[in-house]
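Heads up, the chain below is alone and in the form predicted alone; it's given as structure tokens.
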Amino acid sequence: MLGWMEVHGVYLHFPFCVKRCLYCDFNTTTGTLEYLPEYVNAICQEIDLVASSLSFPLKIHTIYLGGGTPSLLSVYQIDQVLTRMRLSFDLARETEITLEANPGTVSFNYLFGLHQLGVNRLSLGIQSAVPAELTLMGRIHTVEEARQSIQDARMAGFDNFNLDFIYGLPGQTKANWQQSLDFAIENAPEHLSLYALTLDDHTPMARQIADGILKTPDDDMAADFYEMAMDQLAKAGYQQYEISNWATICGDTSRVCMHNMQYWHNQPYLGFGSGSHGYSQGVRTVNVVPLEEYIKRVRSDQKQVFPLSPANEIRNEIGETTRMQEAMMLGLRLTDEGIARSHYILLYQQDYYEIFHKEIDRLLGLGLLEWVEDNQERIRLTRKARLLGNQVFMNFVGDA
């Protein structure tokens, strides 16, 4: 069992959108924003609820607004939200405050009010510097106002900031990948996220690749584009510390995104919201999807044991061995720090090598996974292995 007092993380979904983009496979909503503040209302109970179950204040150090569109949200939802958290728990003082952001939906005045409530960190959803891409996915904002909203982030005191980009398009071209490239490496953010297209056959753009309209997306091309985005973005200053992840690090400030080392590290985080995850004591928990049924759940006011809510629709004890190999998969994500065997015994008592020793030395053999230093004590992905992460995870998957 999970130690009462480890700092976690803590999650915030607001599913809606002005528009669904024709690839996503979120929990997401169109058509639904006068929810939002009965659903701001409920997500401030939720957060009560939980937090009240405790006999102290939980320690938390990062916060992660997402969705949907988080930005849809006004300054004043915003600051519900957030004196809520403030209230209810024990956020550290330097405490990483993520916000994410559609360019179509902010101004100078709205992200200087978000950075004045104490939002220290922003993610543009920029996806494309290509219009016509842009177009093919459905996004409302154009390359211009992508441009405007991060000249305006700055401007409003932002200093650290996280850029979305999609790759793998069907009929993207080397030359709009590299001007998209060209737009990050150009705008300097201190993060960039690059994500392969992945589609569920019931996204509008699944049918139309399966209806002929759209090229089906080419998986060698998209490789190309991940090698051109690891060469270029190191000449750039970045490094890469997760497989779609880069940072700029300057001596000894470093620009990772602390709440995604929540979960790559495989530490606790709640999940608040329709359809947020949580993790926690050995617990994983997940929120009933509709809106309303969300809604009504949290307004039950059923009390909980945490880290239980009245919304969850899923509560799954995680087993130690499930943990084990979870703490591989995911730890073998960083690119960069891989798992040191030292902290793996120290959290399992057991060390990682002794129980995947066969699955290592063959991943060893086949150039997937190398050690870091001499005496074996930190053991990650070799650059072709990012390429191929999903086959080295499978690996330390079984019976558990």
Given for the second form:
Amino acid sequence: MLGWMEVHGVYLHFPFCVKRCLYCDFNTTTGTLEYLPEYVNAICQEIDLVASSLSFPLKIHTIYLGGGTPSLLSVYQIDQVLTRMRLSFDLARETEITLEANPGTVSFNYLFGLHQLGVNRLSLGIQSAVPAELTLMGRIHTVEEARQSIQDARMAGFDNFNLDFIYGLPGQTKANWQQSLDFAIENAPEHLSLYALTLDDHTPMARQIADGILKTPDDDMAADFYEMAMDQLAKAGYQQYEISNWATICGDTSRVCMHNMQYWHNQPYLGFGSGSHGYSQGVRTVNVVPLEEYIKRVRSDQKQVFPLSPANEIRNEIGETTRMQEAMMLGLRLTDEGIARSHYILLYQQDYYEIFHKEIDRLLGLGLLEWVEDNQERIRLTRKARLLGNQVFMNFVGDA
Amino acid sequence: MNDHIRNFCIIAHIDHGKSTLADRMLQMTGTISEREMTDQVLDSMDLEREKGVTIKASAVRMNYIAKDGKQYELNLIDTPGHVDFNYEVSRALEACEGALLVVDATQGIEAQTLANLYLALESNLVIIPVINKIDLNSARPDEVSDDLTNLLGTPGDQIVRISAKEGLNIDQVLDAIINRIPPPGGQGDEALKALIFDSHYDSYKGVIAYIRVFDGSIKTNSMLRLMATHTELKPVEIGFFGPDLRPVSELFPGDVGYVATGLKTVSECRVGDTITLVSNPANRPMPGYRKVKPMVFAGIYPVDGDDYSDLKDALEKLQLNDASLIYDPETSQALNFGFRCGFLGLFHMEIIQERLEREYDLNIIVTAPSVEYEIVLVSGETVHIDSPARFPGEEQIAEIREPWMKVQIFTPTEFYGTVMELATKRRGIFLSQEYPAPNRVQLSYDIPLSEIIIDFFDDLKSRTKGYASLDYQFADYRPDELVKLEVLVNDDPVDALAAIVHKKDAYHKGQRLVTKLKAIIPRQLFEVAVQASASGRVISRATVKALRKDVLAKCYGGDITRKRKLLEKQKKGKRRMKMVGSVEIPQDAFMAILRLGEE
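Switch from the form predicted alone, shown above, to the form predicted together with the partner chain and output its structure.
What follows is the whole complex; the chain from before opens it.
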């Protein structure tokens, strides 16, 4: 094994929630908090197992504690995990350490504790500033609690946090959405994620819609909401850098989410915890989902070849073609920088404009793609294509 | 000399257990070993097993030692089970002396039971009624037995009660065949007469003709003549079905077997034709030969133009086995290059479509089926047109005539009213009614074929909770007030979406069609206008709004594979659509006219 490897990101998954939100189809559980201590031990063991399969400490520059609700872990448990990370890996001095938190599960003391431990970025799931919408989504917090959490976070020393919002809810009006946008801008977070509601058929909200209890969300309305957000956030000084993400840029300091950039740049990351995803050494891995199964597999303590873990349920080697396709599908999500040709050639030894000449020309013709500068060095989505991403991306995947 | 031979077929309504009974007989006579037994041996196509319907006839010879200690040769001819293939059925019946009439003990007599029974009686067959599925809880064998006695005059004690599934009383069926069906007769020293009742194509031996020898005999070295097509040939091989091909040196009067003709297409060797000897020809062929004509027509186009030659090859191969499938190249403005195909009926069309998709892995568009219209032009000339796209302009037309069918609907009497209503709505003319069994009525109508091919059967089934059954035959051509309903997409007429409808239906059908198309055509990157017009007047218009939002918002914790798979799936779906101008139209749209329903 070489002594050198690209710098990685690390995703840590904590699939525990007090209550499942009505639109959620993600890997999480409720009523399982009794497993939490065991789970934290297991995730630390998995980190150690994978890290020690290399003969040198791997360089890491982002850590993301996602869920579920990672803010259900105690300060002590977070410390346990971060200490394990520091012992196992070579953490860059400026490592971005994000924790997802739900308003209503965090106190000032808790946030202060996190900040002391080195957590330097907070992502708060606000979702809406309209009380009726929070009820509709089955969220456990109020608008007031959300406001309080933001203030507490500032007080605790966080100078970099994200607020999550969801738009396109059943029955949502422009006035409702304006209320959430106003709330977002007033609280001046460094980063904003606005996600269009995407419903899996199995979620309670989808069933309520199917049963006629809730209105079917209107795609055109959602498109209007998106336009509103693009306009108002630009005025408020945010730069849109990805389809669903905005950040402030002050001088040299850009507050884009480094961890997410790792995904969009098709760069490597390790995933720890049940159901987590990893991508390293050209292999995409997925861990087993059931908690007990995950804990059992990690306890087997079988060391594997890096980056594999005994908890992997799926291991997919990504071939050359797929790798280049995925680089397009992901890179084009970066609405500002797009994909640089010179960089792409450096990584894949081929020019995307040669491989996808036909597709790119057609999409340029349809007004869905544009060259950033006249020299055709960088390609990106046009403004109108930001909400039509799939119509663009699908041209770069599958059989030609 | 052929006292030991019995030639018989099984006639039954769909699902009454014909194939299962055949399987049991094959097992009991040891024709098929337990090891070789797959369910429903005679239905060899996957599609046949799936649809539970025999599509092609087939035959098998069984040897059976009866209670009298003598060995008999039983030839079972399996007949197609759908009204589309009536002519094939009639030829297969002609090759037999007797028929087992299988009736489901829970369902009783149905329209096809009757239709096939009448065909069998026309061929002077001895009928042995068999009541199947007596093992089921809902079986009412006594009632069904009484119905059969009323219908056929057969005393109750001569009606065999069985369960083919459980293998119950199969020996009684075999004994009835031997005791009640006469041996075939025929003279060995007469001029050869052998009836072709089906055929299939074999890539080594050419067309295999399924035959029944009536008079004379066939030897391997005989020079043969097909009397209708005037084809002469020396057989590659002759033999019987065991059920696979088993060569013999001679076939005698009364035998059922095959002649491997070496011919390259089934159209040279037509069902119903008579084989005779070149050296000593028969004076007259067997009666009843006719060339079957397709009744239903549709365009078949490759979704991707590059598949045109593959589609052509596939149709060619299908036609090798199916003389009633016809196809000619046609060009559509909307769909480019494809084929106009003719079928015996809708079921036949469905079979061909599925075989093209499944056996040949082709991605195709099938346009809405049409009948063949007889058009008298102002010039006095009469033309036959089977495609709405090729209708002459209204100013050139003096009269349009369309094919009418004689239709028999068999239903429990409680549905009398709703069936009447359906037939009237479809421009049906009431002819007569009969009560062949208690609580059952057979209604006879004349109905235009164009009304039958559009959803008629499904409508009938849903109105009668699935109890009614249907049979029909061509009657004649009759004039009516018909107009062409055109569809325009973004102001361009799409020829493949046009339909011929009755003038009084044009308005509401046009409106419903536009509503349907609006729902079927997905939103595109630009606005799409859909219009219906008739006689140069726009009837209805709707707009498919431009697509504004289609993007996965979120990346779930780095799950890139899921994202890619979703996009690949979306791309595949898009590929199945047809580009008409710059608009993507899904396959469903071309069938929309069939599914206007009664929303």
